[in-house]
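Just one chain follows, in the form predicted alone, and it is written as structure tokens.
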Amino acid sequence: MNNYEFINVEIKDRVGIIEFNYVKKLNALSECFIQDILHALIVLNVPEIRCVILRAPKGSKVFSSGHDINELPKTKRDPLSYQDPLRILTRTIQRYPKPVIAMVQGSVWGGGFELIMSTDIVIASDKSTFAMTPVNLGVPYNVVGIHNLIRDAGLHVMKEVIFTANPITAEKALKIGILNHIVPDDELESKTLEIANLICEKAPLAIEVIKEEMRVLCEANAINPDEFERIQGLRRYVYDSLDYQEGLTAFFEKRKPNFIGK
């Protein structure tokens, strides 16, 4: 099961475990890393597996550092298009026929935040932190990504999380509905496996249909074509802007960006 470069895959009874192994880049959501996760999800999509866990290695300080900034386009092109690897991964998890649990140890940044919000259940260490950081880079996040972020938590709270890019604690994340449970580091794995094994005892066909029903109902928010085109036009204006270039340049130069609103 471990014919992968950037992840390790293990099966415990009827639970498939995908452990990130991209430590040199703090589990940044690079295309190569995501391709390994997508392939593992295909392999684990068999009747014998009833639930899948996504996790970082034990003792990790960073669960995921988010979208790989090196892979964001430097030219005037949508930084988060429909075929962006992160977009493909979140869609795959949401449409996956088995429950996917995020077992979070360490900090979660940017696209990693959306990744866990796309899973079905999130269980975190009480020492974990969560930050949504596109405004640090001048990145105009896309409509589906924003929907994934605001669907499960209070709108005003998520506006603050996104507008300030300040990390929030696991305790606050639990209060606003991002997490299902927080537990001490040394209980994280056992608590996650306890819930996964409980799911494995239930009727898998019923769970598959109910998960899909929930996805469809949560996405049943109509947006008319004119408004969608208007938002896309606003996004194009941002990724064509000087601020977008400044955000990326400042990141690579390891300095604070100076955004001018142009």
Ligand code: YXS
The other form holds:
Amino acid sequence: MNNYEFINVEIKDRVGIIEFNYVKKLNALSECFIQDILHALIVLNVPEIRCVILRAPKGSKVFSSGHDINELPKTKRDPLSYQDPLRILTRTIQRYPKPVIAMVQGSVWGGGFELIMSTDIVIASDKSTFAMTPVNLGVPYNVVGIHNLIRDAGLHVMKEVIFTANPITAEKALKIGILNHIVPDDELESKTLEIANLICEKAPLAIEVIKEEMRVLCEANAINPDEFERIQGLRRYVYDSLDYQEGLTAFFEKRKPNFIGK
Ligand code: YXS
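Following the display of the form predicted alone, present the structure of the form predicted together with (2S)-sulfonatepropionyl-CoA (YXS).
Next comes the full complex, this chain leading.
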């Protein structure tokens, strides 16, 4: 099962477990790492597997540091276009015919936050934290991504989370409805497997169609084509801006960005 460089895959009864193995980059969502996850999801898409868990290694301080900032375009290109690996991954999970559970230990950043929001169930260590970071970098997050982020939690709370980029605690994340359970570190694996095993006993075809119904219903937002193109134009203004370049440069120079609104 382990023909992968950046993940380890294990099967426990009818549960497929994808464990991140990209510690040197703090599980940043680089294209090579995402390719491994996508490949594993294809391999695990067999009738004997009823549920998939995404996890970081035991004891991780960082679950995922988010999009690989080295792979964000420097300027004049949409940083989160339709074929961006993160976009492909979140779409794949949402359309995956089996429930995907995020088992979170450590801090979760930016695209990693959206990744867990695209899974079906999120179970987290009580010490994990969650930060949504586009305003640290000047990134105009894409429309589908924002929709993934605001669907589950109260709008005022998510606005604060996104506009401040301040990490929130697991307790707060549970309270606002983006986590299913928080548990102490030493119970994280058993709790996650308990829920995965319950799912494994149920009717897989019914689960598959209900998951798809939920996805379609949640995405049933009519958007006027003119408004969509207007938003894309506004986003372009942002990724073409000096502030976007400043956000990326400041990250690599390990300093606070000086945003000027241009
Ligand atoms: O200095 P070296 O070369 O060792 O590299 C450092 C970091 O620059 C690098 N690194 C990353 N490289 C690419 N993409 C990343 N997302 C990323 N995160 C970290 O890894 C090396 C070790 O990091 P260091 O020294 O900071 O580790 P630490 O243990 O002191 O701190 C861990 C973190 C996670 C708190 C810290 O690395 C951090 O704040 N990382 C950035 C988190 C973040 O802002 N993620 C958002 C990525 S952009 C994204 O997801 C969306 C596009 S958006 O921003 O729109 O939401």
